[in-house]
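In structure tokens, one chain follows: the form predicted alone.
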Amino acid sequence: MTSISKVAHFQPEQGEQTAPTQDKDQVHRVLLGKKQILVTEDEPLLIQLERAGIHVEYQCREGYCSSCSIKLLWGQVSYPFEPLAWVQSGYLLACCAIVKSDIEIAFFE
């Protein structure tokens, strides 16, 4: 799976909640089925996802087991650190993936 390099990143309307952010913070689309939320690049996806309401399954919350994976559709994410946990291709760990550009992700049983 490639990823895409374009990225139209997304600007809310007025009024519309978003993210606790800063001017600096880039904020971006997480998109689920049907459901969208915004996100920052300032922590883990796993975080912002589990605010939203969105239960994903993990243990460990650092990168070592791989609980937390999910398949990344499209986009962009990266690992402030390298994780211990084997990252299939195709997939991120949302415990330690920061978004970096509108994304789509499924969970898939």
Given for the second form:
Amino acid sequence: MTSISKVAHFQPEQGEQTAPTQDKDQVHRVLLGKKQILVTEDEPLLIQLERAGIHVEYQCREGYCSSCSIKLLWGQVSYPFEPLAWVQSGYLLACCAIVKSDIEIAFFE
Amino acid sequence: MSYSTFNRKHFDSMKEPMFFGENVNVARYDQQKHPIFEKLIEKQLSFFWRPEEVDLSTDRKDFQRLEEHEQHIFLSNLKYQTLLDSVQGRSPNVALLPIVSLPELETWIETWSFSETIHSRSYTHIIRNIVNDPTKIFDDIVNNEEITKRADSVSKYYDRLIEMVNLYNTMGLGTFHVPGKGDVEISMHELKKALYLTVASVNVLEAIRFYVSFACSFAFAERTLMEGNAKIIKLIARDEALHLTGTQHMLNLMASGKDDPEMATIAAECKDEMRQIFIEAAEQEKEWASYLFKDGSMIGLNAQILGQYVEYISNVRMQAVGLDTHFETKHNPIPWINAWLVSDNVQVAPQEAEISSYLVGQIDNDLDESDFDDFDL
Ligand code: FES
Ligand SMILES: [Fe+2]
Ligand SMILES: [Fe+2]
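Would you generate the structure of this protein in the form predicted in complex with its partner chain, following the form predicted alone above?
Full complex below, order starting with the chain above.
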């Protein structure tokens, strides 16, 4: 809620203050090497990375194959449903993870 | 010691380990030590399909028009897959059911293995539809040297575990002389070690070995050839994704020590050997790729690209079971394959929709970093 009023305060000309935004429209930064991608909480990370032109390995796209497993260096993600695949400590499943804060991710080094 | 089909002892099955505890007595699912296996069963049942539902009439015409070296690629893959699913249609049952101790895991093993028999039936469906004499193809599976070489690597861990468990069930613990094999030591430690390595080799079978054939099938389909076959392979790949998740869970649960503390020690002890199983299998699959393309490549795919894909997918699978990646290839050389591997019907099952707000922080998972990443010998 605070972020909405901030946006409205600093950029009143964009008319943001008229849209009663919820947490859903919250934008987070995803750091990947030297790249930075902006994502929302509306959709899982995978589809938003793909839209940004980043290839991510996948198979099932519903949390049961672990192909989309990516290193999560820091930050928060959540899962709307518990994935069937094992989520390794320090990793996320891109196909079903919702980004909840700024995060940094990495593929194989 | 000796196996009982209905264990009369009173015990709390919620306190049993996955394997080598009490034989399961009541097949009950109202309580589960590891609910993941119940979820895998439900998912697998929702995937049920029958090969005969897929129409292969245009595949026959396509097959006749393939060049000879392409027919070789297609048939060789089919033979190899037939071998792999012949093994998988029985071995989880034969090897794991006598030693399993949790009802939900026992039923997962049976459900898993049953789905492999559907895969085997689908190969007969395909072969019957594209050639006049299926016998020649099936007979070659036990004659062809390239295939039998592979049969040895995929069955040896299973066979060893089965032999050891047989001895254990009849003789108990001790060292026994087996004609032709010499002295075989049966201790709980050796049994558990054989089990851990078997599960690792099954993970490799389902998570790596199948993917070479998948790539070839989809490369044909990219050229709108053998599309009925590709439809079947998609269904098989969907099942296999679930199976490999099953073995990943078993391996990771074992290594965590949360299921059976002794298993954590064994997982640590076996880490190098397990790594070697992954690397050797990947090398064998690269060799297989060369055999497939010995008389010529196909559009979009050759031995080199397929070899890189094997390396890439092996890295993905190694990481999933807590091993450091081994191969140079860090990018998928055939990214188009994923569009074929994905199932078209991405639907959320009702039981998943009911589970809400499962929150996982960056390192706040089932396991501690130290449980997993730092197994160094
Ligand atoms: S694509 Fe299968 S778990 Fe994400
Ligand atoms: Fe199979
Ligand atoms: Fe399988």
